[in-house]
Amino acid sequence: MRRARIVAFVLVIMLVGGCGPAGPEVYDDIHFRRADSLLQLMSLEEKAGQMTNIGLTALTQGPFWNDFDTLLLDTAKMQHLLIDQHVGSIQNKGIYPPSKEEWHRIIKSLQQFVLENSHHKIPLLIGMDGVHGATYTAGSTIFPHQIALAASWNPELARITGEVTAYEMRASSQPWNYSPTLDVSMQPLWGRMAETFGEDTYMHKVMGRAFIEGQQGESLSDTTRVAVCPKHFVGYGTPFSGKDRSPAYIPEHYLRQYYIEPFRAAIEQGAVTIMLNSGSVNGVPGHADTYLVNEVLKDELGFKGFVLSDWEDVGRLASMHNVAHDSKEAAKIAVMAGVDMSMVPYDASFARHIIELVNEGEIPMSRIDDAVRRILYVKFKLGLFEQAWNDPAGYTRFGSEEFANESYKAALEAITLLKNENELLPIENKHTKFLITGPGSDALTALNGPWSRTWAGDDPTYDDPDKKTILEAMQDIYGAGNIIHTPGTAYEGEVESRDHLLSKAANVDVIMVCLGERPATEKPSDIDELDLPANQLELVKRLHQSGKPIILVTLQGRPRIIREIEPLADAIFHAYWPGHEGGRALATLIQGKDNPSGKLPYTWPRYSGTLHTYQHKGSDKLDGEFGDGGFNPQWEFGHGLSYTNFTYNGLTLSADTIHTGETLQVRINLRNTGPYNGKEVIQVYLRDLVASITPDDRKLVAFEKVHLAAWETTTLEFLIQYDDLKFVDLNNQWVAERGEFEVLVGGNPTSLNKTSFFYTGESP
């Protein structure tokens, strides 16, 4: 009785304006205030546990990784890790993806043992990997990632994979995800650029936006919403070597203008956690750099939710990044460095050090209260003391076809038309003979890629039976009878007999081959060179000797050089990893009942050790006459093709002069010339024609996607603004210079739409 007293006590000081030792001007919420009123009451030991993260399987029976049919709870593990070492936060599973029910009898089983059993009833975090939907819940919708998102230039399709995946996440009791990734990047060595938005800023920033808007909703205590966690600060997607988990060297105005934006962006959207980069930038490992984390994040953009590591990151400053002597001197130099959460992650040593060294005067009590209060901030805001766990039986809309029929649009948007020589496609007759061939053609997998079920998503002991792979969608079109199948190659290894393949090709009118890259994340995604395996290459010249046009499939995460086989292929489509609907979406683009609207978020390179972004500088164009055709990529950034035309007309400014601080009106015609309706995607570029730094080549500062019947004419209007006029100079402060700028207007990146004006540099 008297510790409620004095609790009901203190939350009454708080709310009548007292917050603590953090001070008002911070902490100004009501989940703040109560955070800060728990922290009072806390000791060093319990606060330590509230840092620490720990994975779930150190806390069930079996092996590490188990693949039990039933997951279940070890008694004295939870005793041990949850209430004697006060652990505040759990994350991800084993091997299998259980299904909702489970989940609800895993997390309430946790819940109600640290409810019941430790001294403030604090309820755990539990964080899981839902990038591209609740994918570790079986039987949960699986969605196109993000990738794929990008591809689709639409908004709208984020928010919604996003209201969607959080919705199935809390039918799962989990509250927290580790999503979405914002790693700008402009090296597609690294693998895991199929997580991201592709390699510009302003994607980032408006897909990344409407995907936390649609995780988060307009409250986290919402128990359909979910808290995000964007990751990962800052840097990490462009590592120098295209390793995952490597150093990355990115000058700090460039870090500024490319990479840090997404985050500022998600963080004004609400944001309430973040991760953090792995890697290094600049030789300071991400989890040790105090100056980007403390002074950029927290401090500069005003990060008022706490900072995760990554998986096993803080020890790895000293097994890794030599920058500490032992795990406990890397626990130092983390949570100096601004880190508010280890993911250990399977004990609590990370606790132990943290007491160690606040007892030995090494850490300030001051810091450790900042990170704690960060925590329970979070842990309110989403209601978790309130509800720490949920009915499934009240989610019934999860795995529904309304669900499925929104990540079949997602997909539908996303699949990129890359090629279509003589009008190859759509293939309308329903009565046309194909061979179907190549290691993505009869896969879930394949479509779904990794974070699927299973952390690598290659395994198909768990894919969903009433899902449909490429092969089954098209044979539900064209009919079985229509439609021959022959492996043709793994994704490494052999490939069939020239005389095999020719004898499938005989009797069919049209090939598809399903190529691509083995579903893999992380270190595991890591490869040498950018080229597709030459056993895939040469199904492809194998199968063009059959003389039959040949639609060629890409099934993968990030651009792979095919060179040698694009000019084999009549038709190509890039599908990324799209999804369990993608099987569905592709086939009914190829028969035309809907027509390809993808764009590319990323340039696609035609040679592995040319890799220049749409960003480019100037001198990029240099070719070997001196010439400017040095930039000659296989597709340009943005290209995509449709099975319609649309033209461009009438690209007007507001006014040719602007001053400091004003905004520019851009008008332009668009009319759907062909014999199918469609979407376009409407891209606005910006060219800064002189800087005192080397400008980019254009800069994407707006987009929209907009529908058309056939022969319909629409007028679209945007707004530049001021800062689009801005970049980051040597001082790594944001100027906007004065000269002359070029607008360009359009939907395909090579005959874009011109016109241009002049700033002053003054004030109206």
The other form holds:
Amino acid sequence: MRRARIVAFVLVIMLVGGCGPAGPEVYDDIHFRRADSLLQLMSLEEKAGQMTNIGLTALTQGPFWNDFDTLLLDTAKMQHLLIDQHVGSIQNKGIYPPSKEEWHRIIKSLQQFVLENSHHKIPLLIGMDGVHGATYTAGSTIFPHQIALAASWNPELARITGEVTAYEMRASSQPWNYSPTLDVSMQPLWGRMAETFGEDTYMHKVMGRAFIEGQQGESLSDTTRVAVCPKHFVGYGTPFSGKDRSPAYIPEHYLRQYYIEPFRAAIEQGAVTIMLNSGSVNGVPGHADTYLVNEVLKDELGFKGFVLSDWEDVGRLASMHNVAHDSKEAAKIAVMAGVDMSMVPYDASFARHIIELVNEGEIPMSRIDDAVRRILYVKFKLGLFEQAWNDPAGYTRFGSEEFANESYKAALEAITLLKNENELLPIENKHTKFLITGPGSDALTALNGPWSRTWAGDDPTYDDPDKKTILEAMQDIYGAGNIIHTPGTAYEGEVESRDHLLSKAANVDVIMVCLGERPATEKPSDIDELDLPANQLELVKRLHQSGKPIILVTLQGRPRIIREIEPLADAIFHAYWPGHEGGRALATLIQGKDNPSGKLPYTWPRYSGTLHTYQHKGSDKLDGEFGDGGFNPQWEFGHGLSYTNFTYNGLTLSADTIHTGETLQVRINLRNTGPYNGKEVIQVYLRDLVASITPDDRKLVAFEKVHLAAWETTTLEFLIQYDDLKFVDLNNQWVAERGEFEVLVGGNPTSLNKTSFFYTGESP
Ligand code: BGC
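Given the form predicted on its own, corresponding form predicted together with beta-D-glucopyranose:
Let's see the whole complex now, leading with the same chain.
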């Protein structure tokens, strides 16, 4: 519908640099005083137990790695670990996902056991990986992964995802979430990129804050909120080799500029726990890095919550990193480096080491008291002493239609249209005949990815029966009779024969082929090359021979190389791991009942051997004379198409010169030049033209997503803060240098509007 021009005026004040307003007041004296009083009554053994976090299945019948369908607690193990060894924290589950009622049974029994049998009746702190929903509880709402939330460029969706996740975790008596993942990842080979907000620091700050705000709310004692645990401090997301938990080499000034800032923002937002990096940075394992943990995280950033080790990573200082001779020395190194709680997770060996180390004078009691005070503070703050479990019957919105709809909205805004040649999309004709194929076409696991019911998320045993795969969602819209399905190929392996595929394609109008990665995380997500497996590429090549238009859909959390098949597809959607409602959202976008508005949160490389991020340097652009090794990705960070067109004009700045401490107002007009209503992401970048160390090509300093009806016009204003001009110099100081800066604004990274200003380097 064409509308009269509406001129709207939107004032957008973005939070920039390290100077955003602080979040809710988290640290309060009352709870620290309660922690102090309790601490005075505790023995060394009790304190060491509080610093210990074990896996739930260390307390259940059968072996630790069991695949039982019911978790039965083992009283002898509970007595030994929770009472005799005083273990104070439990996490994770076995293979199968319990219902919220079962979680209630298990956690209530554990908490009651401790309250009835222990001296000080200190409740257990139960932690879980609810990284995209309370996904370890059967029947919960599964949201898109973080990378997809980043692709929505809509922090409100991250906030709501956090809020629903917290509600459903509390419905399962879980008050502590190992989320969000704030690992800026400039290494697309790394398999956990999907769990992050992508390659940009500012994106991590904005989305991370929103996600934490949603999870923690105003008060942690609110029994619909959880304590967060941002992870993995710091530098985990850019391993040199691309392999999980492997070494990173990041100069300190880059660590500070790109990787530490999201954690600073998380602390400002009130994060009360933080998990460490399993790998090493510049040769120092994350769990042994006293400079980064004690000096930077705790002293400089003022983090007063507690620091959690990652899984088994204290022991790994000896068994993997070779900086300790044995697990006892490892415990000493980790605790002295600032680790407050160790995710052991199989037994209480860590607690025994701590007791010995203190008795031998190797660890001062003051360090133990500091760690336990931080841990008790979080337990008090969460209100666990008053209420250590939650009644699932009180959480009537759990797994509701309302929550599923929130997940659907997030998926709709995340799914990114990368290509749409000859306006193949949208396909409004409901009688269109499709061939739907590919390993992701009829699998819920392909939508949900890892950390979904199970750790790897690749086991369909735990599929929720009422959720729709892509095939089923397309059948709902276009009718089962109009859709032919054939698997085509698996993630790896044989491809169906050319003749078979062409016979399937003979009578259809359009082919939709859903490719991607088998869900995986951590070590199992390691790959040896970035190219999508050859069999999947071959499937598209064979289908192309039919001459029918092809819609390619990619389901994965990192950019796999598709250079060879990109020209064979008329339309390409990148769906990330969009969650339970992803199939429905994708089908709606194909039909044109909604308009794509996702934009890439990472640079999509064209070649495995040429990996750049959008921040790249001037020397990355060198090409031509000596080959074409320059910056030439398949698609740039920030790229994403719409069914409508957005036109920008009138970029102006409030001044052409600024002084130290001053802010600058950026104004631009935006028009939806029809024919569809739609959302646009306005991206604001800053480019420092000359600096004392090579400046980045540009950096994102603000963004906003707005909805515009067809033909509607709006004017947007953004503020560029003085701090945005800064970078970290070789002395590890944030500095702004005199000179010219460009401001680049737009929705398409290859055609940004540009203007410039001069910074005098002087006070006004
Ligand atoms: C992962 C963490 C996770 C923890 C508990 C580790 O292996 O690296 O991200 O929170 O396990 O499941």
